[in-house]
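First comes one chain, alone, set out as structure tokens in the form predicted alone.
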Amino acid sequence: MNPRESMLAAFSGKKADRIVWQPRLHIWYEANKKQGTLPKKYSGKEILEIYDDLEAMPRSYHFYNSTIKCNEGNDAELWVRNDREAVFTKYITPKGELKEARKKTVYGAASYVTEYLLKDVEDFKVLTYVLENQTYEFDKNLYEDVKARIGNRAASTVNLPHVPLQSLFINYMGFEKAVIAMWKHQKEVESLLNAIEENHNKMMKTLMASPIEIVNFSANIHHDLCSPPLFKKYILPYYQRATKDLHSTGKFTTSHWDGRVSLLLPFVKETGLDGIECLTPKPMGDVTLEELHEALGDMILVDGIPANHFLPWVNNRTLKEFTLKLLNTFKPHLIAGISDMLPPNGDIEKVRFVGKIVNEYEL
């Protein structure tokens, strides 16, 4: 089997011939090709080759997101300035004004929120008028480019945006203003968060009807910002709603769970969820191996190797003793990989030390 071909009989109960080796690279890349410090060998080399050069896959989201499109409203105004050290965007709409600035962080290759598009309540109802007239549409020729590039190096893959919950953490109003909200406006939050639903829905309906082959819902759940009560009212309904309409279109369904999870993992199999990616073991996670698969069972892990195994004062018998512990707790049913990622001061060679373990891995 191709490591497409590999993947797609994991996650669908069949037999594979191997467990595909799966690492994410970008933010190490990014920040390494910024700074001029790619190992020589890799100077000028596109990720993909390196990918290549390591036998290793890429997590194709990276690639295949950019196939779903976002059409604004004819109303709604869209503005973006992306400058060195900062992304500022800002909606005008017959219901009001909405800004947000994003600061990037020093490699560029990622940012954080430093203010939020809602600052109170009243914004609500700007945001749910830009939501509501938004449209998605399926780019086929970027697709059938990108399938081109990617080839049956792996399935392929989209992501969705963060559930509505953690859309309103995250996203749209920040943890402590949108806990707020909920205490004192709960009518008018829950409103929104069907508002983005919704919005939601629309994705999804576009992608149903695309080629698509797995959906990644990118969650970030993590239990000090998603507790179980919350998870329970607002997040794990949702799960079941999205992964029913995914699944009966065939597509496969994972999400994007990382930090501190051990509370929620209790209702891991109840999302309706063919696998979860990321989560984290100890020490970087607050769950051991055995616990992730006494809570997923037959579920998918995707990733799996904690991120600081590969920093480089990591030894390489700690780095394989871990790995073959992965391999021999959740064999067939896993995608292995780095929870998270790569960070930009990981050792590139320990991925293709992992990755030859990982291919000679007999099942």
Given for the second form:
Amino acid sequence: MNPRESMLAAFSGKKADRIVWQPRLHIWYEANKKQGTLPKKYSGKEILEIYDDLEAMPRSYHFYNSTIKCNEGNDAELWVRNDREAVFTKYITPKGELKEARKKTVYGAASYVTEYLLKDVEDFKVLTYVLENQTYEFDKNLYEDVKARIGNRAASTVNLPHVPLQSLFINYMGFEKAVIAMWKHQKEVESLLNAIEENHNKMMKTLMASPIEIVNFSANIHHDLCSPPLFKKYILPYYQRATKDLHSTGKFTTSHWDGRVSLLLPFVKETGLDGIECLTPKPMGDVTLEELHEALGDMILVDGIPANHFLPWVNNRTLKEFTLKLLNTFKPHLIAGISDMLPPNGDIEKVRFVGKIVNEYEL
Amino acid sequence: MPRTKNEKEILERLRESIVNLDVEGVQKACEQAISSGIPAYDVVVHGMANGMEEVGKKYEAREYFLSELIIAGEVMKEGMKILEPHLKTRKTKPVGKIVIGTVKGDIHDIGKNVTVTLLGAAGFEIIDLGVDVPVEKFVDAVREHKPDILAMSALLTLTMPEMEAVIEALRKAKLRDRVKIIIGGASITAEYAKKIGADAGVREAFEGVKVVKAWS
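What I would like now is the form predicted in complex with the partner chain, since the data block earlier showed the form predicted alone; can you produce it?
Now the complete complex, all chains and molecules, led by this one.
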């Protein structure tokens, strides 16, 4: 089996011949490339060349995501100004305008919102208009290009945007304002959440008609943001509806949960998801591998080794013990990786070290 | 101060209304308290604050979550609108002043924001510098605001050394001895805090609040 087939076998409950080692290296790569601190042997190399040198596989949504294109409606103008330190976005629509500002982090590999699109409930109608008029299309030519580059290193995966409630909290309004809006204007908030879901449904329909094999729901689930009552009311039913649709066309589904999740794990099997990505174990997260395994059962864990185990001062014995424990606990329901990704000061040779353990592990 | 049965009942209703996130109940209890002659300051300290303390305990016990903390703060604000005109002659003094921020290179603010909410409920005056805060901004804030405590947050292991850089810069600026320093984040340990010259290191927001309350 090639790694792509091994991944799909794990997801479909068939016997795989290996656990796939799929560490996310993009932040490490982009940050070090920008600072000129890539190891000498990787200077000028593409990220896939580094993956190959490490005998590791890429998480393919970093490549396939751009195959799904979002088109704005005819009456909605989108302006984006990308400066060295910030990105400014403006929507101009017949219903009004929305503005957003994002500041780039010191390494330029990520950004965070400094001015949210939604300032108050009055802005909801503008965003609803934007979302209702967006359409999605699948870029077949780009897909073929990406497929030729990725080959059989990984099954094709695309990210959906943050699940609606997390979109409101993280992308559109900010947590505090959104919580207060939910308290004061529940009907309006729920109407907006429906508009976000309808927008996602358009993207999902495009994905369902495409050859993409795995759909990953961005979510950044963390029980402090998304408490059990909010999860049960808004997120669980969304997952159930969406996974049912995606499964009907043979897609596998995962979702990215990267915060503290102990209070939400009791609901994980009800989501309909085939696997969960990240799920950071202790000491970075708040759950042990055993607790994760008990909650997930036969669901796939994508990742599993806390990122801080890849820091230069962590000894390889500790890393090896953790890796073997992960493999023994989750096999065969595992795509091994870093929870959440290799940090810019992570030791790339530890990625090779773990890869050797995973690749030699006999199922 | 001895109270009548009626006054005690009003303050208890106010406390319960805060805990139940019942904004109308809070408004009604505040109006009753004022019309019954209970000093507004006492309404805040013995009614509102008791309610917020209970909300904090429920958060710690995982009965309440961050969203309930935020709503409790909003409910309290509605009550304060009624009490504020009566508080003019006696301002409530903050328990202490804290400068807080997530260090440079780190944009994770959940832990910091939980801490801010809990500290606010505990009566601290908070200067929140936000996320991705450079060393100089921490130093300038300590110089300008003269806080009792400096709190720094970092989730990423990569950004933890920034905390040490802030402490070193405070030493150079001869400001280190003026503040107690607490650091927090998923990878923080007491040993790391000691190693870099902080006074305390915690992983959870409510642990941190316990520490700074003990300092005040």
